[in-house]
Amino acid sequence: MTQGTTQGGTRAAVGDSEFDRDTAVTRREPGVYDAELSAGWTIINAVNGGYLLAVLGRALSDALPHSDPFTVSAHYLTASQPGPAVVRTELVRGGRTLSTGQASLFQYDAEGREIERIRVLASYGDLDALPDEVRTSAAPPDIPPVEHCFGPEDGPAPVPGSSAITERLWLKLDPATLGWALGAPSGKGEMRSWFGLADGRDADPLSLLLAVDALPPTAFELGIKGWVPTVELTVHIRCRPAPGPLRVAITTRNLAGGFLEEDAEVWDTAGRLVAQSRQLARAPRG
């Protein structure tokens, strides 16, 4: 069960990987950060929502008294494009165990006008200070071994222009959720996959913000192809993930009025539920 490696044959470390470089922010002044959105994380020419959430999450990690995201809720206002961006943060409330802040990401249009792309409200804390007790009825998704799963390299891109982000991810999808790739979608609205970063970097709380939004849309298994833009995405980070590949399961139960929800769970190699999310997305027409 192996993930990718760098060109030198070694796994990238947290803090020294493509993901870290591409989500980096530079503090211009207190509460204001400059960022460069990479074209490497695009899906059909728009920047992936999970990647964008990680950029904002990194700025909030620096701006708030606590460094670990516990819950992050984002509204995607306009489609972000590769290139320069500005993140503005504000401390809403600082407490002993939790601090709450808000952040917005801005870009400029052709006339130089500032456009708000995303607005986030988040609570941060210290994941290492959480108690060890777990009482749960949740169970990890049943995904076949990696050698019996398939990655983007095993078939054509599902939609034109969708290959950039897949080159930066290590995905091995459950064959039971790949009917869409064979022209026979199941209609169940499910997607399951082993997940990691292509350079082998282990997961951390910030990369979990990417993981919940990095699989092919469940709309594909509903028989609908095309861009599925996120309207709102809320992520709960439950604990710091253990090293090794993650298991991600996403389900959609209701497509109505041109919108669908996606519920995601992310599990680590220790069998722990490390992240959960729900998003509302606009369904493609067709």
Given for the second form:
Number of protein chains: 2
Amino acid sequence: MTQGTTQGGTRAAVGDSEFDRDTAVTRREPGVYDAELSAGWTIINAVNGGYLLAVLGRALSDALPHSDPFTVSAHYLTASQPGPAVVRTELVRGGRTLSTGQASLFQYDAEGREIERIRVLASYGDLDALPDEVRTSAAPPDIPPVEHCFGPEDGPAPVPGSSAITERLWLKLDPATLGWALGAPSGKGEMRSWFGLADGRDADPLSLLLAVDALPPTAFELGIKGWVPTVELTVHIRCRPAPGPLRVAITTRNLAGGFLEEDAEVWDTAGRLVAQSRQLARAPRG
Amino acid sequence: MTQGTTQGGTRAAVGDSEFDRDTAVTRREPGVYDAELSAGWTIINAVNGGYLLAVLGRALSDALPHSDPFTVSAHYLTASQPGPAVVRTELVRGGRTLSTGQASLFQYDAEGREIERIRVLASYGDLDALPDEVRTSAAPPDIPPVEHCFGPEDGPAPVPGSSAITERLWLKLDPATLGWALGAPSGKGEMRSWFGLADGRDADPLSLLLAVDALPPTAFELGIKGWVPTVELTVHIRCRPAPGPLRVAITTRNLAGGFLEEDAEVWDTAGRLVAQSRQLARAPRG
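The block above covers the form predicted on its own; next, return the form predicted in complex with another copy of the chain.
Below is the entire complex, every chain and molecule, led by the chain shown above.
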């Protein structure tokens, strides 16, 4: 049971895939990009925050002197909708090894006025220029083999409601974090899954921005149902991912005062920690 | 051996302390604040990044409709120096329970032109308006009692070089994370300490912005010496801290490709997790 393929039975290539088409940006003028937010990356009616971050990340990748996101901090302001959007970028500082930029994603109200959806600060560099040295003490998450994990196609939809995004993703969830789908949440703030894109496109730094925010919320395993809107999400991309499925582990340690954090780690097939993220989200009243 | 006091033997009050005076901002015009960066918060010649964040945080606290930082993301652009600075703020979005703002700290070159040092995105709210519910699975760090921990006054200065900031802080480091000071680093990316201000001022949300970045770098315990400059630092303030000393635990899991993350947790005397932070920093060539 391997990662997905296109209907033709082949795997989509980086640059020619659903994810690439749906995160494409068109330069309107220097630093300003038009985009079309796809309805294909929605959960219930909300556009996925990781997908939105990838759209912003792609615009910055074009606008800045360096093309790889190293650290991206996003504050979510208003709810995005499928449809037209514009990304306005600014070069804050261009350095030799790192460039810092800012970007905002806007949509339009009924009168055509711009409404800001998300604002981002980001530092970009060149992942291929980094030394190979690795001295990590982190270990990959203990996820069972893919054939012992479960996705939406393996039973009644574990994600409640209709969610277009589940058709775009290849998710195989660790059964130890699937209690919520059976009405018996574990009580632990943990969610783990194999992750890929449904058309078999391999991961790259931009799709890692999606991967950190694409699993069901850890809140489900804490026995809480409902929407968990992101206030702020910061992602560190630490390494260019190797081909093949990723492993994603998300942990919540502190649910308090109506907010919770979600810490994500993403590991590639080469056993490298390729991304780390943390978000602050509002807890649903559960 | 309790937290420090002023020379007069009393404890400084919130609002009337070194930290408050050195992070003070003066409104020049709406949204624009003058500040004077104090040489008292330097390590070797670098101004501490947490102190700088507190200056920015204070300006935003005045400028935004809400006064408590909930999540603050800072990208460090150029090295700050003691001396005059200006903070320019912008209200990005004012909501009912959260406001999002942006702030930049500038200093001046020889011709008086502004040079941007740090840019920040932040969402502010009202900590006192949060529900009391706590469902955390996190436990306070296992730090020995204060009398079994060590600060700079207990022996040869453990922080190499002269560091004015050590006189402003009350730090009692866990001996299990002090191997580096004795030439025998543990090899684990961990640093733990009791934390307070030297004049006895209690913690508040603004001083938590300092607390997350005030311990010696975890890199020291990984056997690496030298300066560990912050690229990006995001802090979540989760709760208003109770009076008394804080416990700070910092962990590095992934030192790779010339960068490392530092995750900090700050706990108060009431046993509550009051702040979480993560920074991406450049590893010194060690």
